[in-house]
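The chain below stands alone and is given as structure tokens, in the form predicted on its own.
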Amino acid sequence: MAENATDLFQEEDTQKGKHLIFALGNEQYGIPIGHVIEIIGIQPITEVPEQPEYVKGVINLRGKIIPVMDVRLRFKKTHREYDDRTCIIVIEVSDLCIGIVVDLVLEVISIDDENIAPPPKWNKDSYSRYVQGIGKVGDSVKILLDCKKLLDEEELLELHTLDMNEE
């Protein structure tokens, strides 16, 4: 039993302050790269009826139904037509897979702690509320996001709903 904990430790040690980066317009983004479960290209998305703006549908990835949020329409952004480029990140939220449809996957780069300020203390009601950190990351920054805000307690539940893989 110690050896599996061992292990664990050192999977979760090597994935320690590694974020994957993506685009949304000219803005980058990171997110723990605990929370990624897989990146795939845009693909045909079901529309759900009654679901706000933001969440696109659902999506069959391997006989998997997985909920699509747009974090573009998330973030009050305008709309952006899915091209080549566009990417879903299949991440893992509260026991929940979750599609977030990004404009352009980056890459995945280490930010250690001390590059890391808090967020700034903006209007409660832009994106902020979502953002983890300012990672600092040579002349750049990225906007890191802490996947549990991406969405409340309330949202979760209707999509648990959605969520068509439970027995």
Partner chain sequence: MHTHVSLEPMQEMFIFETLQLAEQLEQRILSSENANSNTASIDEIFRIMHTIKGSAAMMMFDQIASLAHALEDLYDMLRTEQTIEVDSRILTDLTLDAVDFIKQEIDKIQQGKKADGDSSPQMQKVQIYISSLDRNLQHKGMEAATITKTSQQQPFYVSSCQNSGTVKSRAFIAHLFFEDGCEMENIRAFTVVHNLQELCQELLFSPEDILENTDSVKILREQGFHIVFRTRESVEEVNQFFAQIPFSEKVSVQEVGEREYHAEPLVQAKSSQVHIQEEVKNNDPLLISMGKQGVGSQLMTVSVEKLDSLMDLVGELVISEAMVSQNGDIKGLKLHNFQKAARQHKKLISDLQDLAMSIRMVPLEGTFQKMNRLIRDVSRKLEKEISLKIIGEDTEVDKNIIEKISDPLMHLIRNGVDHGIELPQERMAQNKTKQGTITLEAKHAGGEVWIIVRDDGRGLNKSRIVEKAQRAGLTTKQEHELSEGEIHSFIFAPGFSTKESVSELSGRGVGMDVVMQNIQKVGGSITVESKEHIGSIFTIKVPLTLAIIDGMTVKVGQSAYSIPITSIRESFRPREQETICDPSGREMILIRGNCYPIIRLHELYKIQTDIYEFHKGILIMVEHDGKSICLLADALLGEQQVVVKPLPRYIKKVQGIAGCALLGDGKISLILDISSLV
Contents of the next structure:
Amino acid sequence: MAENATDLFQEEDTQKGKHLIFALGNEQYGIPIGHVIEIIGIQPITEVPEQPEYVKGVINLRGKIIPVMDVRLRFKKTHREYDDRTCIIVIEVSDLCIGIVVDLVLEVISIDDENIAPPPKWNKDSYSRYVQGIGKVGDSVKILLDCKKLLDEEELLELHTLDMNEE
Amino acid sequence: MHTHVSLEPMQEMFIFETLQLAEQLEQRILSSENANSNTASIDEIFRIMHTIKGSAAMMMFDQIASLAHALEDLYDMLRTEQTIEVDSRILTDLTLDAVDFIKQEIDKIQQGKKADGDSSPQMQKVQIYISSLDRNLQHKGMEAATITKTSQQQPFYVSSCQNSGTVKSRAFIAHLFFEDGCEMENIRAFTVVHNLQELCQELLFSPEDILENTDSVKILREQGFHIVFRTRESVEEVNQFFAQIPFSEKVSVQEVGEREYHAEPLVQAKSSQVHIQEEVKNNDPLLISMGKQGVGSQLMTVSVEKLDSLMDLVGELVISEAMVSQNGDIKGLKLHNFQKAARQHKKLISDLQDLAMSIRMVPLEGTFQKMNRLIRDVSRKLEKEISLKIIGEDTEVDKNIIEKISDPLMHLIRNGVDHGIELPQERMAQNKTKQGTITLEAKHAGGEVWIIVRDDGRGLNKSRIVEKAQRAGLTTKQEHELSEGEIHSFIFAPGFSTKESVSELSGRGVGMDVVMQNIQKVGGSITVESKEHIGSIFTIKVPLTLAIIDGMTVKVGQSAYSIPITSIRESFRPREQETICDPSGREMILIRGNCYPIIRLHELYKIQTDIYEFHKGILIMVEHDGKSICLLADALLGEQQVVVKPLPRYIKKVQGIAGCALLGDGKISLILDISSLV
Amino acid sequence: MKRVLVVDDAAFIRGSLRVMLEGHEFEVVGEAEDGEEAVKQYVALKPDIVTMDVTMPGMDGLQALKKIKELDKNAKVVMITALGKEDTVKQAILHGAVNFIVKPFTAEGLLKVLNKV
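The structure above corresponds to the form predicted on its own; please give the structure of the form predicted together with the partner chain next.
Let's see the whole complex now, leading with the same chain.
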């Protein structure tokens, strides 16, 4: 255990600020490279019943069974048909391994802290709950995601109850 | 030279070995308590305490070491004094207390905490018992604390053994101390003398009675060792000799003139001494009796991680073999030699798999033996008399399962002792034997292992259960409206408890519902049969192994589902008119006079499929615990062994799905949990 | 590099001896759990030094020492003993054990004794 912590430390040091940038429609998002295990092309996903809409099912990654989330659906966007540019980014967050389906993977880029602005005020309908900050790279803006919140189910429950109360 | 070697790398081994010894010890004392301690047990326990003492001292766990030492002394006394009358209960209590302390401390060490327990209360009790045994002995002078036997040797006094020759002999006076803490200074002194005498014509030393008088140790520590001798060796050689004495310090060696030599008090005293020859024991009988260890064990210890990795790899190998032999690329091709080689390949892997599976299998013996201790402690506490009968303890179960059913089993037994077996007076009043019996039985049945816990206690009280169930809101029916089976099953429902006051032993919150949940987690089930005043029988059924199952894979739309073969009774394509509907709209089918409910898998799991007419699909009759239902699927895909993998944590638990499996072609199928579908 | 045969019925002690001797001019070339095994290993390995536990089930250290000395009068055997075994240790010295060390011992103590063998 201790070994992993030091590794992580070192990794974080050399990878500090590096984000993997992907696209969903016209918007670009980023996640810290430290969480990314690998990137694979879209492959058949085995459905699992009774899961939230955005949990598409599971895939077989060299013998390991990984759950897959469609980020578009998680962010309540419309579903887009998967094509040959669609990718699954396999991330690891606090011992949980999960693949997220994205339209397009773009690049890995370093964003200094000074170029990251705090997230916008919370708006229940959009994805802003999952945003860690807004990164400015040249002229473009990348929405930096908080992986933990992306996976957090409790939050989903809150969201759901809130929705219900609103109705 | 300053060597600082820590024994920390040995900690794991220390923990492992000591725990193993502690378990052995516990078994021994419990079995000998009932059989009224025999010499073999006393000997074994003595040796175990001695070993634990030694290792604990090396690792500097002094509290453990001193406690083990105290017990070692006690058992040494028991094995040397055949006429001692021992109260087995007291002896067992003392020994078990020590075992508990040791286990406790080791637990702390394992968790990285300090072993800060104080064993002096237990030690005191042991010492008190030793003194009481002492008093009961006929002859005096037996000190239990120190095991130094009175030596039968004559005072050791070296006489000159070299002939006088032409080389002049020199006289020396030497003085030295032994290092603090080296222990057995008297024997060290003896060793010096023993080695030096060969070089001397004359050798005298003080303190003299280094062998028979342990007080000499005190003198050696305070005043050092004083040697006066005459030798033909050179000064260098003499100095070299003294430099080579381990643990010596403040060594002074001086050559002296004849006058000084004769003036030496030791030399003076010598003239009035009588030379006594050293006595060497020549007739020790050779002890060839073999201990349990024998000549080199046939067993080996392996780390659990390595074993788990091995299991995983074998599992992967099974899958990859299927991926090769069932590969789409070669489908339909006639490859005679390849097929032959593939068959051989498959056979080898199958054998490997069987072997790997057998490694995972561990006898229930260990778990059952733990119950021995539990019953003794609990029945003592509650003042009940209970005997435990164990049947089929060599029945083997997957090691992962054993770990998970140990707690539920203990709870079941604790319940049996607490609520089941009555107090001796109560039993006698009912014309039962004063001593209650709990029987623990294990056996293989089909693809499962059954663990049966029987007691001849008071049985389940139906009225009280119904009352409790009503109060807990679990039912609105009256007792006569419920079947015996239904009433009994209430005890497994969450929020239930049959005792008004929560018993101190059974504790709050760990009800039979938790027991059932834990058993279900490993894919097992628990049922109860009971007759009031006669007793109860709890039957736990667990699958033989979690890892690899024989599954029938079926197609439902685009998805694949696997059903454990052991649950399947039959499968068939029904004719259109055979299915019927009951008043509440549930679909059923009549087969050989019996009605079975039907579950449409596509409906249950909302799967898109074209097959929704029975006669176009396939019905699979599955059974669990005496109940059978039929499942509707599109088609059978085939029977194959699949490696069971749990669904990833992120996936929400689905009722009816036990896990998932990787099929030969790389696809994933979901494994159905029949017990929750019927 | 001196070759050492380690004899003790407790795997923990044998392991500890290995750990303590590592990196010094001693190489543990074999282990034995009891006296019988010790004698066999001695014949097979012909070590420079034997560390011999005094108390072992079956054939004990003293018996094994005697047998080894019978086979090789120049054998160098160091006895490892717990307190209370003074008599046995004395017998061992008389039968040719070159020295002894008392449990529990430290690496320093062990090396002191072995270096002076």
